[in-house]
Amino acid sequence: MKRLVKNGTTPLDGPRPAPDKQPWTFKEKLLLGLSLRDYLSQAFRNPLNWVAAVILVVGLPVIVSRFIFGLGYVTHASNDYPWGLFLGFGLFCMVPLSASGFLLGTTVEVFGRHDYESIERLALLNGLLGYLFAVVYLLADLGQPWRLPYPMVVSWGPAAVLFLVGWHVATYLSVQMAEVSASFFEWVGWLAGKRFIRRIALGLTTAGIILSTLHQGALGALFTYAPGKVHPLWYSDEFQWVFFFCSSIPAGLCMVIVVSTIIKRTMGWRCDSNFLDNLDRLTIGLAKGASMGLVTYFTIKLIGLAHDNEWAYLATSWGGLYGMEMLMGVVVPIVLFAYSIRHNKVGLARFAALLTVLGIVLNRLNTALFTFNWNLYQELPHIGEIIIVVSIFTIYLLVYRFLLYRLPILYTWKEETVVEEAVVVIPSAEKPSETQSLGEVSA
């Protein structure tokens, strides 16, 4: 698409240009206003599409085999290791990185910072897709997706934290779909639907705040079911849910910085001037929020360590892993954020955001996978499990790109303006007609 745009192709971002005022068909919108031949041609020229095709050719049969032959066919799951990469990465990593939705929604809709509107929709879409594919990973682990409603509406388990997590995810997904639907309604031309969503935006945002904050903490509370299995440096009876909630705030903000940076470099043709011109300034603003979140998280981690009196473990090999995680994922980003904010170094802030995202991912993998059963033996992920995780993440990226290409997320959909002739009423003393156009009266 970048080559077509450079050669003069105008990205589809509003009504059909004059003189032809016929509205775009749904097919034309799907093809970005291109002919089928041109669309397929630009798709085949993109090398990333070929990489994704190779991954899916290998991965899709493995995904199907998991549902045919069972979980044991693609994992080393056992009573000692009941979960692996499906939950370790797909759920515990994807969910905190998807906190951007409620964070930016709160910023714009509740606190009135409308200067962040140009990236609000990107944050909402990131949150929606992150939670949606966390559910996909969960279904890959549990199997029998057709029975998903059963534990939620038939056989309730209100005393279980996982029951709470399930309902939080389901209801919050509904809220996020409603929030993102405003851009979809613009794209299909149903402005009445968009106006309805805008009228209930504050209620949706409030519901998102309640559901997402509870859910982020509830993920940490899951580990209180198995005290002693997670290494003490990553576990605390009193603070586990606080660790997960506090870490989700910088994770969500930094994920928006990372995603917007990638989009600016690879998808600039799809962005309008409002997005591109304000991105550097908004990046520094997000960096300020992320740095405060990291300082809070680091302080609570130290309080938890002191409260449980686990200092002795820092001198072990596990302490080295813990120190690397805290240094590279928390301390260094705090320093880089402080310098970049003070001197307005946008590139450095983006690098610090990337380190933060990687640090959060490492923390969740350490908690849910690497240090799980630390005093028994270490289980390496099955090759089939790795293939499925990579394949589902590839589908996630393809869906992400598909929606960004089409929906007005990175640009403002231009609505057709209807110019009507102004008419005034004048006394009919001189002319038989009681109405004259504004041009006639002026004359």
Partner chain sequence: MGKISRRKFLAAGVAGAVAGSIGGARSAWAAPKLQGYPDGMGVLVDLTRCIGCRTCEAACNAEHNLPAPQEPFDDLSVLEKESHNGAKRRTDESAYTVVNRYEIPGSDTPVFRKMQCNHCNEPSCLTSCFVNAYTKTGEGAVIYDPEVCVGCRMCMVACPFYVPAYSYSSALNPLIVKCNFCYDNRLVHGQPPACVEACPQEAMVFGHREQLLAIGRERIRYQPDKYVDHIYGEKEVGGTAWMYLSGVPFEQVGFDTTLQKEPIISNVKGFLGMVPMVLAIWPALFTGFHMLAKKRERNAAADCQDDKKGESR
Contents of the next structure:
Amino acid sequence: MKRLVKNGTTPLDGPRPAPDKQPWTFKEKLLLGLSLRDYLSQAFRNPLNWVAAVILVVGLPVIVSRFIFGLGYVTHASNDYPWGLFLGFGLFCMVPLSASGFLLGTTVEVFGRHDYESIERLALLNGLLGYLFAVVYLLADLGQPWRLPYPMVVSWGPAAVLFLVGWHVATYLSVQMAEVSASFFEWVGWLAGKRFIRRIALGLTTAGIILSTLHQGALGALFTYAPGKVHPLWYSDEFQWVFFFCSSIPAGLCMVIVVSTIIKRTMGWRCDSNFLDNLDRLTIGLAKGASMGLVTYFTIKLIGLAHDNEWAYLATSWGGLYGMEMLMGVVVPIVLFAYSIRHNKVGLARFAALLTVLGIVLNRLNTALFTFNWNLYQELPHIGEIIIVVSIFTIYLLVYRFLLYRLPILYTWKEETVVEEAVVVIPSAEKPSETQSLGEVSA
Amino acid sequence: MGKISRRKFLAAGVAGAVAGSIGGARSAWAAPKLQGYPDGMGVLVDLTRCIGCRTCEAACNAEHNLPAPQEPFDDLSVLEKESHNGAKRRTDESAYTVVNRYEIPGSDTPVFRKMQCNHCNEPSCLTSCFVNAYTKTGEGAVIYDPEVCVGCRMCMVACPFYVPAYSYSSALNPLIVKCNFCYDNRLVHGQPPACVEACPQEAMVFGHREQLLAIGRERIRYQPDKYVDHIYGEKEVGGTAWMYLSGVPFEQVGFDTTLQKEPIISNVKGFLGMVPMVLAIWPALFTGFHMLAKKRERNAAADCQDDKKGESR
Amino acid sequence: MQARLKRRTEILAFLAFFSLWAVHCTAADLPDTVEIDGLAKYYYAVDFDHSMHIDIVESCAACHHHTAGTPAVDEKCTMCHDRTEASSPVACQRCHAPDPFSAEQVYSRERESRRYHVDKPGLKGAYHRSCLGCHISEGAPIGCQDCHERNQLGDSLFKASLETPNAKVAAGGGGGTH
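Having displayed the form predicted on its own, please output the structure of the form predicted in complex with the partner chain.
Below, the chain from earlier opens the complete complex, with every other chain and molecule after it.
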């Protein structure tokens, strides 16, 4: 794709240019305005597609076999570890990393920081896809996935935390669907729909804040049902939901930094100047938010340690794991963020964001998997589970890329530019540097 | 259904009590205090009496038509069996109950421990289930409704006794597998659970929970040298219908003695209590923020054409 | 202590008729063997060698508490049961119910909760705890099938037809063991 763009092809990013007035066909839109041959050849040239193909060739049969032969076929079928990697990674990691949607939504719509608008749509999409695939992972894990709607329509267990998680994730998924649909409506050319979404944006965002606060915390509260099973260093009766909610804030923000970095490196042709030129400045802004979140999280973790008087555990090997998690995922990122914000080192901030994301992933896996049953015995996930998790993640990345290529997430839909510019404040930006950024890459 | 069944059970009791004095008959099932399940039945398992013959396992298997085990029930080598991870046998998709053998340091007589669902007074499987698949019946049994179960296995995570198992081998209808106190086939008909009835040693006493506590305390009082002075399940996680007496410290025979006294749900109440607060306060709070932000924006716009307003924070 | 508790009951059910000679443990009047068939569903009846057991125990009270006319072994029992007449009948199941956990029994036990013997074992428990208590301490056979031969239904209950590579080793060739 990069090569095509370099050679003068303009990817589809608005209504067909002036000379001929008729609109793009749907097929043309799907193919980014390229001919089928061009589209396919760029796809075949992309080595990442080959990697994905290999993963899926291995993974899809495993996924299918899980549904034919049952969960026992691809997992340890453990009664002591009812939740494996599907939920440990798929639910408990994907959801905090998808907090980006409500965070940026709040920043822009509620606090009126319209300077973050160029990255808001990316954050919203990141949120939507994260939740969507958390549900996909959930479907792989549920014994009877076809009964997924049961807690909504068949039998209510409203006293259960999971009931709240189920309802909130479902509702929030619809909210995010609506939020992201604005870009979809632009892309298909149904402007009335887009105007409607803009009108209810504030309501959607507020709903998003409420739902997110509750279910991010609720994921933590789930573990308060298993007080003795999670290691005390990762567990607190009172603060478990605060830990999870609080850490989801830096997680979501850092996920946006990480994703935008990858996009900038690999998908520069798709971004418009509004996105690329603001990205560095916004990254530092996000880093500020993330570091504040991390400091808060770190403080609460310390209070949690002190409150339950768990210092003695730090000297054990579990303490080593805990120390590593806190150091790598919290303390070092805080220091790096502080330095990079002060000296405006965007690259360093991006690295710190990556560390934070990995730290949160480690935290969730530790809580749900590694330190679970710490008094019993430890069990590593079955190879089948790992293959399925990697395969679903690959599908997630492919869908993510598919949507980024097409929907006006990273670029502004041409028709709308006039309207948008009235709101967006672009601080003394240089001319768009499409060629510049593409120059770095050799595809 | 629960009510009718309970009435049946009580009716059976009353029939047996015809010869007795009226006052005495009432006191047997009048609630001593207004909490828990005053009419709830229970079982007191006395580990000092268990000889590890596995007859209870066999009886349970037959009663519930469970899948055949790998070894016959008279194969006692399984009592010492440990899985690859060093764990003792536990309940699984083909066993509602298992007996394990524990060597006691400093003693040459092993102790056997039967495990099955303890039928908590405040079951965490029940309170954690988002489709309400569990019911604590008036008779004290914790029963499970396979028709609504989605298969999230939260109950397995929540159970402090590691009791519910899952039929992972089934692709189309995997379900939670768990002791149901023989609720449908025996309890409601005024009969004890199959394992209790089968036990040759009468290591288990079946009766109203309150009465069992009295018996347990009496045994400890009568033979203080024989028993540890504790009835496991009297207070653990809010109390259980199945309780244990032991002659050796409970932690030596696989019991978790670190369990809290309060029901598991009490850990979760803090979070659940916050939910309505967030629902009520957040919309107002954030709309307020929004209005403030808007106002400042308007003021800034009115003041001048300063395009740096975005940096004002 | 434990042995005393276990040395509680033994024979009984079947023996309304032998209350007569039980009074002085006159061996001549006692049955030489007693057929015990309380577990007839899964096991063939046990032909209990009564006379042999009389020969090896010091007192009838070892099994019959105070009911056979001999003084009880446990001094806690003699505090109340100090007379030495035999009860009539002396049958175990006069006191130890075959169905201790039926609703009737549960309720009658709880109705009489001020009674001293509220924690009284049922018939099967009384037998086993009494027999096994001695059998363990005296080194007598303790496998299930050392005393009870299992019938076909019993075999199917225990799933005896399953392959059992190590069962015989563990169970000492006699089914269940202690």
